[in-house]
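Heads up, the chain below is alone and in the form predicted alone; it's given as structure tokens.
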Amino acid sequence: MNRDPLIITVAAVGAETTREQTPYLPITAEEIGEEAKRVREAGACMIHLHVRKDDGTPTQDKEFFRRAIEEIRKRTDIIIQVSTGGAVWMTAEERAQPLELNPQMASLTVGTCNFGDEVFSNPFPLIRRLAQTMRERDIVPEIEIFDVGFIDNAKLLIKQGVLMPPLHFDFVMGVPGAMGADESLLDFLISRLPEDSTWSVAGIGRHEFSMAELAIKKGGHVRVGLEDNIYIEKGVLAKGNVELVEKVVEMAKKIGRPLATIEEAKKILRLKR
């Protein structure tokens, strides 16, 4: 059994979840700051950050990100990873905005896929532009894998000099229209990773905790949060992101994986600041 420190990432807000679906979704900068503090105290090391306008509309406006980051930093030392995915309808210019704030880390999706009834478009020119900006600003990318072929895309980008290994990957499993979520598929994804990669799993919806348990057992890391799943168990809303983190912490204790400290997480993720 792998005993390496476990990084728990929290996708606390997202671009799709609404207050109509769950009243526990943080929206304002102050709410996000408080949520970041709570999940850090519960055992999480990193927050995957989306932001919203005051009416709940998703935005990539850097000023909204700036406010949220300031509120987080007032309260906690949690690692901040901004999203460059935004929402499926956003332009490349919008999606790149939070990189201007020089965050510690940012997500980078390396392919196009169906996303429910929409299309999550990530053509290579956009990927190259975002990757180049991250490199210029010493922002560490997290490579988001929504479908199996994305790993081959990442390898091509490495060969072209766009991405520089070693890299950290996040397998987003169970999105309708993209890849599924099961152990055999996870094993295949792991087997396809470039050498010296690290990885985490984000199971979507009902797959969140089953995939989290597999990741813990197999030596990977875990992402949970209201962006991915709003239920603590079937039909029961989680009362915020903290309950989701606490459930993963209990899994880790039973399996025997210690939680990473912030410094351990920075070393594992190879953060440059």
Ligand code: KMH
Contents of the next structure:
Amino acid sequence: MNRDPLIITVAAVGAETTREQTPYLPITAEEIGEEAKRVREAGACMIHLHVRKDDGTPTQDKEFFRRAIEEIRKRTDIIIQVSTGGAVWMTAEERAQPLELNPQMASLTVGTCNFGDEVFSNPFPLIRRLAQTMRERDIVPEIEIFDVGFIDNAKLLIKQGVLMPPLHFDFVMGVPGAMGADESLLDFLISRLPEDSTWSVAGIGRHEFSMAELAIKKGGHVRVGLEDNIYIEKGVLAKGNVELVEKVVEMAKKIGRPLATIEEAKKILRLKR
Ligand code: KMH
Ligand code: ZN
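Form predicted in complex with this ligand, following the form predicted alone:
The complete assembly is shown below, putting the previous chain first.
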């Protein structure tokens, strides 16, 4: 059994989850700062960050990111990974904005897929542009894999010199319109990764905890959070991101994976700062 330190990432806000769906969604910069502190204290090492306007509308506005990051940094040393995915209707210019703040890490989706009734559009020129900005600014990408062929896209981008291995991948499993979420698929994805890659799983909706358990057992890392799932169990809302993290911490304890410290996580993820 794998005993390597486990990185728990929290997708705390997202772009699609609403206050109507759950009253526990953090929206303002202060709420996000407080949530980051709580999940860090519960054992998470990284926050995958989206931000919202005060009315809850998702935005990639740099100033909203700046404020949220300030509030997070006032309270905790958690690793900050900004989203460059944003919401499906955003332009490439909008999506790139938070990179100007030189965060430690940023998400980078390497393909296009259906996303519910919408399309999450990531053509190669957009991916190349985001990847290049990240490289210029020493921002480490987390490669988001929503569908199987995205791994081949990542390999092509490595061959073209756009992405530099070793890379950290996140398998987003169970988005309606993209790949499903089960063990055989996870095993296949792991088998297709470029050498020396590290990986995590974000199980969407009801798949969140079953996929987290598999990831812990197989030596990967875990992403949970209200972006991906709002329930702690069937029909019961999680009272914030912290409950989701606590459930994964409990699992890790039972399975025997220690939680990564921030320093260990930075090393595993090969962060530059
Ligand atoms: N909101 C989704 C369309 C990312 O953050 O990089 C895309 C997303 C991925 O959340
Ligand atoms: Zn996201």
